[in-house]
Every structure is written in C-alpha cells, then in structure tokens.
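One chain comes next, on its own, written as structure tokens: the form predicted alone.
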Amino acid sequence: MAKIVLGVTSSVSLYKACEVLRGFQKAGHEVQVIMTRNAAKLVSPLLFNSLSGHRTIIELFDEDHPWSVAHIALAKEAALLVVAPATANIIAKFAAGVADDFLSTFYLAVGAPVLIAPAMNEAMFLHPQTRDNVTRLRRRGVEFVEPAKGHLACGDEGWGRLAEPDEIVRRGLELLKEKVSLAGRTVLVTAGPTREYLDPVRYLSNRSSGKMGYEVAREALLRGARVILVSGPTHEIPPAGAELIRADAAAEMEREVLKRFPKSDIVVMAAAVADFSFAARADRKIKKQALPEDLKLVPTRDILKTLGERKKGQFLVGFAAETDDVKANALKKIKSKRLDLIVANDVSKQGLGFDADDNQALLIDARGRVTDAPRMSKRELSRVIWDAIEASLGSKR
C-alpha cells in the first residue's frame, strides 16, 4: 500500500476529486488530501476527511493542529502527488517555484512523481503563459493528464474540462508501478568529466556538465533502485538518496567503479572520461618559460571496455558523444565494448548535449534496434533511457 497525496484546488470540477480519491483507495492505497484555501470555500474539507480517513490539510501553519514541518514529513512518506483538479494558478506557482501555501510548498519538498490534471476555462488553458508553464513543468519531469473538450462551468464549450477520474487514477497507478520497477536492483551510474593534471593548476579534460548522468541517477531512484553515483567534478546537485562517490581523475573513477561493479545489476556509464593523461605530472606549477615544447600524452584505460570484458550478467549502458556518423560510430562501440545499450548523440549541434538542459539521442540495443529520441529535456530523456533499459531487461528474461 502506497501513500498518495491528492492536491485539490478551486476549480468547479473539484467534486470529481472524490471519485479520484475513491479510485486510489479501491486500488489499495492510502490517500491524504491537501486543499487550497479557495478550494475549501467551495467544498467543506469535512467531506474529504470522511472519505480519506485523514484530516485534510489546508494551512501551512495551524495553531489548533500543529504539524511539525508537515510538508517535509509528508513529503518523505508520499509515493505520488496527484493534483486534480489543478487550476492555472497552482500550475503557475509550481512552474515558478512559488511556495505560499501548503500545497505549493509541498510540491517543492516532495521527491515522488507528480501528476497534474488541469481544469479551467479554455481561454486560460490555451493562454501562452499557461502553455509555457505546462511545458516548463513537463521538462522537469511532471506528468500531465490532459483535459478534455466539452461543456465548461462558464457555459462555454471547449478545452479545459477535467479528465475523467478513471483516467487520472489509471495514469497515477502507472506512475506508482514505475516507482517500484527497479526495486531490489543496484544501479551504478557515472557522471561528469575527469581531470588529468599536468601540475596542480593545469589539467586535460573532456567536456561535460554531468547533467545527463545526474538525471539518469535521479530517475533510477524514482523507480526504486539503490543508486551509486560515481561523479567527476561538476556543479550539479546530487539527487537525494544516491550514494555519492567523488572521482577526479580517470584512474580514480576506474578504481571506484571496478570496486562496485561486481555487486551492481545495471551500470550506466554517462561520464565523459578523459581519453589521455600526461605522461608526467609535476608537483608544483610549471612556469610558462619552463613548459616543454612537446607534452607527452598517454592513453587512459578504457573503463567501459574493461567492464564489457568483465561483466557477468550486469546490464551495461554506454554513451557516445559524436560529431559525425553518429549511428555508425555507436554501432561500432556497442559491439567492440560488449554493451547492452548505447545512447549516442551529436554534440556538434548548438543548444544540445554539452552544458545544455536539452538533448537529442539515438538509443541502440545489442540487437541493433534503434530508438530515436527527438529533442527533449535531459530529465525527459532519462525516462526514455530507463524505459529502454527495462524493455531490454524484460526481453532477456
């Protein structure tokens, strides 16, 4: 049994939230309701108290019923946040990070999947600002159940009618299923660049922000996996719940990865490991005048290839950052390194890949099957990657 938090806002269709609540209860889940102040003016919270068996939360600070940092405590328990109905106002608050009541504050605190079912007048739903807010939330991984077209409370006919409760419940249950799809598995993810030092000041590196690897780790956590994140130097904030190991140079990353590889079920090598290191490293900064004319480079060990040679049942995923012949180069890499899946992208395209929030990729499995992932946020792409991994794992059983 999972704990589902149901956010109810001040749309006239909020009476349908009762059916949504019942739908989750029939599926065997516990439901805690949060209402906005305006929603509580339309329908008494006592109704949801009776249906849910829990006191409905409205105020962030309630003197009669003190909730000790309630939004944080509840956020730790919640397996899913569903907002149905969701007004344009709450969608805008979520998109902007405004936290001025319990529901908007709870959204910022919760780490569980979020499902939003909008309900509003067609003009509000189709307004460019609302569409922009929806897009921003989608890019952050929020799921939506699109409203239907029909008779609206204002008397108009158009888009904005709350989706049917059964549809909202069905999508919510699908998200809950995804949350436990990797339960019991240990996932090892590498992210970011490595640095190969010439001296204490200068280094050689591969370009990487670490964003893609961190999103892959975050999605694995959401699906219930135990996640070990081996990260090169990056400014990214690690996802809460992941075991973080820092690795500066390629040799350090190799050591940390090989140490944990035998007990890992799935390994996703998203790090941009430097391909070369300096043959000699100075303990002190080398003055410009003393720099040798030729700096000798030596290749670093290929961690991904080593894992491919040593794997015993692990599912191994590699990344390929290419500037030309993306598919052909990826196919060579998946075979030469004995990978189960490769994620290849063209890093020569502006606004994609390096340092960007968006990416576009080809996913190729060991059988040569290709999935084309068009431009999307790295948050969304992480879902596509894990869906492909899980599909391949299912076909291997």
The other form holds:
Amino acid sequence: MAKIVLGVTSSVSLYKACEVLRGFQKAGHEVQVIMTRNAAKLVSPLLFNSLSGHRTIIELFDEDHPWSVAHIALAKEAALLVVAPATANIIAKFAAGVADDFLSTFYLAVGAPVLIAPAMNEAMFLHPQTRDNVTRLRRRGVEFVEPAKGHLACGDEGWGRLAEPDEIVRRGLELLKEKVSLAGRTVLVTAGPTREYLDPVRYLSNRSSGKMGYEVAREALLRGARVILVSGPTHEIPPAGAELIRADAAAEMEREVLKRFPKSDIVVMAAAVADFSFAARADRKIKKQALPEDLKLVPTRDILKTLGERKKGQFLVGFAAETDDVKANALKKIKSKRLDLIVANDVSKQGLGFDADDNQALLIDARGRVTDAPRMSKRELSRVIWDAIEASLGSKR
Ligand code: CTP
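Alongside the form predicted alone that was just displayed, please also present the structure of the form predicted together with cytidine-5'-triphosphate.
Below: every chain and molecule of the assembly, starting with the one above.
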C-alpha cells in the first residue's frame, strides 16, 4: 500500500476527483487530499474527508491544525502526487515555483513522481503561456494525462475536458509501479555530444542535444534506480536525483565511464561520442596566420566496444545512428560491440533524432527480438526503452 496525495483544484470537473480517489483506494492505496481554497468553495472538503478517511488539507497556516511543517512530513511519505483536476493557475504556479498555498508548497517539497490532469477552457489550454508551462514541467519529469476533447463547462466544445478518471488512475498506478521496478540497481547513462579540441577555444562536435540520454536517465530515476549521468556539454536541465558528471572530450568521457563501470548494473550509452579527434591539441590559441596546412584527424576509442569487452554481467545498451539499412547495421553493431540491446535511429528523417524533441527507433535485443517504436516524444521513447530493458533482463535471469 502506498500513500498517494491527490491535489484538487477549482475546475467544475472536480466532482470526478472522487472517482479518481476511489480508483486508487480500490487498487489498495491510501489517499490524502489537498484542496485549493477555490476548490473548497465549489465543493465542501467534508466530502473528501469522508471518502478518504483523512482530514482534507487546504491552508498552509491553520490555527486549529498546524500544518506548517506537515507539507514536509507528508512529502516524505508520499509515493505519488496526482493533481486532478489541475487548473491553468496551479500549472503556472508549479512551473514558476510559486509556493503560496499548501498544494503549491507541497509540490516543491515532494520528491515523488507527479502526475497532472489538466482541465480548463480550450483557449486557456492552448494559450502559448500554458503550453510553455506544461513544456517546462514535462522537462522536469512531471507527467501529464492530456485532457480530452468534448463538452466543456463553459458551454464550448473543445480540448480541455478532464481525462477520464480511469485513465488518470491507470497512469498513476503505472508511475507507482515504475518507481520500484529498478530499485536497487545502479544505472549509468551517457548523454550529449563530445567536444574534441583543436586548441583551447576551437573544437569538433556534433548536433546531439542530450535530450534522449537525459530522458533515459529521468525514466530510470522514476523507476527507482540509482542513476549516474555522464554528460557531454548540453543545455538540458539535469534530472533531479541523478549524480551528474560532466565530460567534454571522448577520452574524458571514456575515463569517467570506465571508472564507474564495475559498480554499474545497466549502462545506456546514449551519448553521441565523436568518432574522430585532432591528432594534436595546441595548448594555446592558434593564430590566424599560423593556420595549419592540414588538420590531421585520428579515430577516438570506442567506449561501448571497450565496455563490451570488459563486461561482467552488466546489461549493455548502445545507440546506433544510421541513415541506411537501419536493421542490418544495428544487428552488426549488437554483435561487434557485445550489446544486450541496441536502439537504432534513422537519422535521415527531418525533425527526428538529433537535436529534436521526437524520435523514432527500432529496438533489437541480443536474442533478435525487435520492438518498432514509431514517432513519439523522447520522453515516451525512454519508457519504451526501459520496458524493453526490463523485459530482456527478466528473460536473462
Ligand atoms: N560510441 C562509443 N564510443 C565512440 C563512438 C560511439 O561508445 N567513440 C557509442 C555511442 O554512444 C553509441 C554507439 O557507440 O551508443 C553507436 O554509435 P554510432 O556512431 O551509431 O556507431 P559507430 O560504432 O560509431 O559506427 P558508424 O559510425 O560506422 O556507424
């Protein structure tokens, strides 16, 4: 049994929060409700008191019940925070870190997965400001159950209707399960490009944004793993809870990865490690006039191949960026690098893969089992990747 905190905000659809609460209880969990002041004006908190068996929390400072530090105590106990329905206002407050009532303060204090089910008028939902807020929260690992299209309280038809309670409960339960499925495992993830320096200011690099690797790390954290993220230079926000190690050049990334390899259970090499570096690196900036006649490139060492040679029970996942014969090339790489799973991307498609939010991939494990992941966000793909890793791990044992 887990303790689930259900945040209820002031949308007319808040009566459906009762069904969400019941759904979690039916699955055997305990639910504590937090309402916003406006929500408590729409429906009496007494209703949630009797359904949940706990006094509904509304105020941060309550003379009769000093909750002032309760948000910290409750944050430690909570296995999941679900906000259903969530107004545009609470989403904006979460995104900006405003903590002016119990629910928004609780959001900042809680380390558990967060699931938000928005409900609002279509124009508000599609407003660029709301879209920005949702994107920001998603980037931090917050999950959303997208609203459905249908009849809205304002009389309009459109997007913004609270998702079905069953769907919210299903997603919430998935997040709870995910939290424990990798408990006790140490996961090493590499992400982003590397920089091969010519001199202190100039380098050779590639278009990798680091998004895919950061999502893989984020998902592993959600599933309860200890996560070490060895990252090349990126602008991505590191997932909270990961041990972050920065590495610039391929040789540096290799050093950091090899150091941590013996203590890792699963390694996901999502980094786009440069295949070439300069034969010589100048200590001082090369003057224009001293432009070298030719720049000699030498191959870098293949980190993944070294890991394949040295592995002692570790589960090894590689990526493959291909433009032709994706499957055949991926199969060759699985063998030559002694991988347990390969995630092959077709990088010839516009708007996918490198430096994009979406990706599409073919996942192949060492037994030849293939999962075809059609175009989806890197967030979603990270779930598919971990599901495939867990399935292979299960059949390996
Ligand atoms: N990789 C690595 N060290 C390198 C180069 C690549 O560990 N020096 C890893 C990447 O992190 C990725 C995988 O190898 O997980 C595949 O990289 P990719 O560039 O697709 O393949 P290569 O083996 O470099 O082969 P090619 O460029 O010929 O396709």
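Numbering follows the first chain given and starts at 1. Here the structure is a predicted model, which is why all the values come from computation and not from measurement. Rigid core (definition): largest C-alpha set, two forms, superposition within 1.5 Å.
> With both forms fit on the core, is the shift of the CA atom of V384 between the two forms 2 Å or larger?
Replying inline: No, V384 moves less than 2 Å.
> After fitting the rigid core, is the C-alpha of S209 off by 2 Å or more between the two forms?
Replying inline: False for S209: its C-alpha shift is below 2 Å.
>> Once the core is superposed between the two forms, does N345 show a C-alpha displacement of at least 2 Å?
In response: No; N345 is a residue whose C-alpha shifts by less than 2 Å between the two forms when the cores are overlaid.
>> If I align on the rigid core, how far apart are the two C-alpha positions of F24 between the two forms? Answer in Å.
In response: Its C-alpha position differs by 3.8 Å.
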